[in-house]
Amino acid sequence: MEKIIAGEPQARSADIIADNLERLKALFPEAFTEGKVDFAVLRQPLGDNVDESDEKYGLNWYGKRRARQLALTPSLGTLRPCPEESVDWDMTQNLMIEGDNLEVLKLLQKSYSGKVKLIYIDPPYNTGKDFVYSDNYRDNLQNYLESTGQTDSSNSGTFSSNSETSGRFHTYWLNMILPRLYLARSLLRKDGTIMISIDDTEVAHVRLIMDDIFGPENFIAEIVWEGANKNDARQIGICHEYVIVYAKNRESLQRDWGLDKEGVQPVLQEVKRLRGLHGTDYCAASEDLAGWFRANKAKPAFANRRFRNIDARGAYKEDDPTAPGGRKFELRNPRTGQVIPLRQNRGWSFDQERFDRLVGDGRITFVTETSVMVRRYLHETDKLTPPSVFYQPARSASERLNRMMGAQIFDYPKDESILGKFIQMATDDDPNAIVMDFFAGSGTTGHAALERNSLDNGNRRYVLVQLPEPLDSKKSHQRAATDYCDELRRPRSIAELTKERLRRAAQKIKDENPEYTGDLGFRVFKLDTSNIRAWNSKPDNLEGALRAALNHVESGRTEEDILYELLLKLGLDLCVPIETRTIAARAVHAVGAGSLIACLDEAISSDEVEPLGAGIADWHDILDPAGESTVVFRDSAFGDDVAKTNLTAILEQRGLGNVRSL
């Protein structure tokens, strides 16, 4: 039975360089010697293609290369389970995890790579105030506790000052993106999209920094998302922002994104309800629907009011089909044989070809034998292709945002709404996708996906990552902040108003659609250093060193903790299924229909040893996981060697073969 220490491939994130390294090394092994790369005879294979020239096109600045290798440094962090935080732990999809981003981003690789459908942020603006996320090179893990209040350090609050008057104004930002920007890709599907929030100051460096991690070629679209103009501007009022938009794999995307027209919804459910009321009398219904369109007159759903026809696809309005410049032959009646006339300077929308297939369905209304109307379903022509411009008043996200939280504690929120519309076009053809947003701020990714699965019925999970950014009511505008995290008697930080952002979506969610049975729940985690305590001995404490070393996990940490780190170092998701059984009076969990099952009791005895393995093995013969299973118990909780020895043993013989301990 292995321990797994501090340090290996089990104890840590993925190790993305030594991936890179098995990669390359499958492509091209004859360019590796002694393990390194012999990049003389790697440009071999590569001929022409190898640029190796001093200048080159691109954006370069002063600390780039670090914060490149800074994405590629495995964390040795954990994210810690909080159920008594989170909404319907049992049952929910989603997450919510309260730590720096770029460490959980790092802790996500193994279990989430290649999953996440759409990936949604709102970076930190480079507006020369306050700058939230500077990384420490050396340790950023303990960067982040002692900047968060949750270790001892002078340094407790806001992590630096990115004044507009410093000569690397740019480049701490570009050095904060970069590493999380290099992450997100390797999180993204290959069908997957990033949507990334920014105003003028950095919205060149973006591009050209999305342009080298992601190509050029998988650019999609510089969307412009118009707010209110502002009047105080002395040349022009910005009242702007943009989105930029890239894919991962471009020629893997859906082929056509759409978005639903504004007031269909409506109309649809309403024709569903009158085809449930009147079966196949279809003139009742459409006699129905046309008296639902004059009593909306005042609403979206009235522009549709052409589709007031009813039949047994749904909802449909006749069309004239023809049109200037179509195409102009003699058609013919397939019934009938006779030619319909085709009026002076108009043209037929289709070939006769065509318009038999259309007749054959029903789809042609003969008004007499020589004229006819084309039948449009509304179902058909729902979508709308995206503008590249969005607008939406930048007042009305926060008012609805203050009705809902019940007090104004976010300035300038996002719009639901706006990324509602995101997500739809991102994701409409897979309802069950992962939408991430690793600058959770107030929420409003989370809401926007809690939203889209209401309208459409869609299972979309979201994965949120805010810093629990601690908030000061000596600062005036975190001042209304403070005393609402007081007053629900939280921690005064960001990530509280996350969460009950999330709470209160939920629940208006429920309110206005009794009926909607979908997850509106969320799980809790927080980042923390390792549950494995790593060797840590000083030349005047050693005897003090080997007695901590003794037992491996940090002292008070739970099973629960300990369970979630071993999902998330060997790749499982975090909301993966957890059976928990008492097995020779232990308790015993598997993960994943079996992939890992853990015991980590903290005493086992050599009685209990014999029924212990068996009744594991036996319920692993039971679960029958399609893959190997990992088995790992607590090192410390064996009195010594010979019961660790003979449970091995024990599994091994029943085909366990990886069992390890911690």
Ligand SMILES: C[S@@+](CC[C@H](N)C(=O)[O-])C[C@H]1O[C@@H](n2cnc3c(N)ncnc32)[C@H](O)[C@@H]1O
Contents of the next structure:
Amino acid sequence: MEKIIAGEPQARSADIIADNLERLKALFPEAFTEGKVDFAVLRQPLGDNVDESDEKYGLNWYGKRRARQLALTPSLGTLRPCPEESVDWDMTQNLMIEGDNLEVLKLLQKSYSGKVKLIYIDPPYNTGKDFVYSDNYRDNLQNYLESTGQTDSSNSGTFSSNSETSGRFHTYWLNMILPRLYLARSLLRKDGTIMISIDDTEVAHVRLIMDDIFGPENFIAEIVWEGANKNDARQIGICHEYVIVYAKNRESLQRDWGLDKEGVQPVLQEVKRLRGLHGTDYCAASEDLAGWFRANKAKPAFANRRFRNIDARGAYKEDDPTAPGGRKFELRNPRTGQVIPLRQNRGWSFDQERFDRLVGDGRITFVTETSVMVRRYLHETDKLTPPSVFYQPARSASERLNRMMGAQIFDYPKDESILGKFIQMATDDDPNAIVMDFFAGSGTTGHAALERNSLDNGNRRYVLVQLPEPLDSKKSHQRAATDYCDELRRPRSIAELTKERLRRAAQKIKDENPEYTGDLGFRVFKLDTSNIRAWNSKPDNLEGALRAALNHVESGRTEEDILYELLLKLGLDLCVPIETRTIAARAVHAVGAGSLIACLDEAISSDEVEPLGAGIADWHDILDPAGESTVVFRDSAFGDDVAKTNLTAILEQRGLGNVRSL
Ligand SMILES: C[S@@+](CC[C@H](N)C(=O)[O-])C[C@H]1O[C@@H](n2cnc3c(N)ncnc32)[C@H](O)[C@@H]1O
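Let's see the other form, the form predicted in complex with the named molecule, since the form predicted alone is already up.
The next block holds the full complex; its first chain is the one shown before.
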């Protein structure tokens, strides 16, 4: 039974450099000598496409290289599960992760690389007033714990804004955003999209950085979002911001993006309900639909009231089949051969062939033998190509959030109805997609994903990351939020507001739609140092290494903590099912249908080894996982090496060759 030691893949987050080297090696094996890249050799297959001049096109600033490097260093942390703060822990697939997003993005690489369909972020805009988290290049995890007050330190609670007079105003912000965008790219699926909210302060830089990381060929649009009302302008009152949209690979993107026309979804849902209620009695269903429109005069759905008839295909309206610019020809009734007269200055919206097909399909109503109407179905005309300008007054989102939370606790939340549209645009071809936001703030993206699911019965999963940014009651604009946290009896931090918003958004959806059975829960995880001492001590940390040799598991850590760390570092989904059985009076966990089997009991005696090994092997046979299983025990659980060796031998005999200890 070999110990999983620091530096091994199972003990660390993804090693991006090693992955890159593997990929390069697969393409150009000749450029590798003794494991290192020989640039002189690599240059040859690249022909004249190597630019070695000092003056290059692009954005440069002090620290860019270091910031890029930061994305490549593995994290020494883990994500600890918090079922008690979660909603519907056992069933949900949604994630709310508390922590600095740089560390979290690193930790998620193994499990979620190439899996996320849409990343929407709304980072601090660098207005000089919003705070910009400052990474510490030496030990970012420790820096995170200190600045969020989770360890004793004089730094506790030191969050500051990036003032315009700092001299490195843009540099700080660029150094913060660059490594996060690198890591975000690798989480995206090949057909994934990233959308970044930003304003004039950094928009030019974001475009250039995104060209750098994603490639200009993957630029999709610079959306203008009108609705901000800033009254402090001297020359021009800026009333918009931007959403920068890039594809991971534009070639792989769904060709046509669509957006629901206003108020269409509620009608489609009502039609579905009425068809369920009345079956093929379309008259009764149509009558009820007309009544439903009358009862919803004040709602956007009312704009679709002409679609008040229902047949086997859905809701339709009888429409004029002519238009001013249409085709002028002698259209004939295919049944009688009679010419159907055309009104002056109009033309037909179809040719004879298509008309004949529509008649055959029962989609043409003959008002008389020579006068026709065409049935147009709501579900066929319900999409429009997304525009590059969106309008939504910022105030309405704030007011809705205040109402839902019962207090004004978060300044400038994004509008969940617009984020819902972005989600529809980018995930319509896969309603089971993962949607991520690693600057979650009040959790608007999570709320929008839930709403979108409730509209189209999708199963999108959200993954949110939010720093437990401390709230300060001495700052007048944060007092309501600190009082709110006090009332909840929770620590004063923005992450607490995020979780409460997600709970309330789920409740709101349930209240408005009691029949809804979609996933409204979320699992909470929190960033922390690794549970295994030996895994988080740095090579130069002698004291840490000595302590780690004595007892491997950090004190205060639970079996679940260790289990989820293993899962994360093996690259399994954080929502993968975990089954627990008692075998030889010991709790044994099977993760992901047996790809990981762990018994983390603190003491396993020699005479327990045999029944335990046989029981685990029997269970493994039943689970019959697709790939090789890893079986893990606590190293300190065994009284002596004999017990360890025997257990390993029993498992090996039964085909479980990968047996490790912590
Ligand atoms: C502009 S707000 C996002 C608002 C959000 N879109 C909404 O509608 O509520 C940016 C958020 O990112 C968070 N944040 C800043 N730096 C972070 C970091 N390093 N890791 C995680 N969250 C961070 C801030 O605490 C803030 O809540």
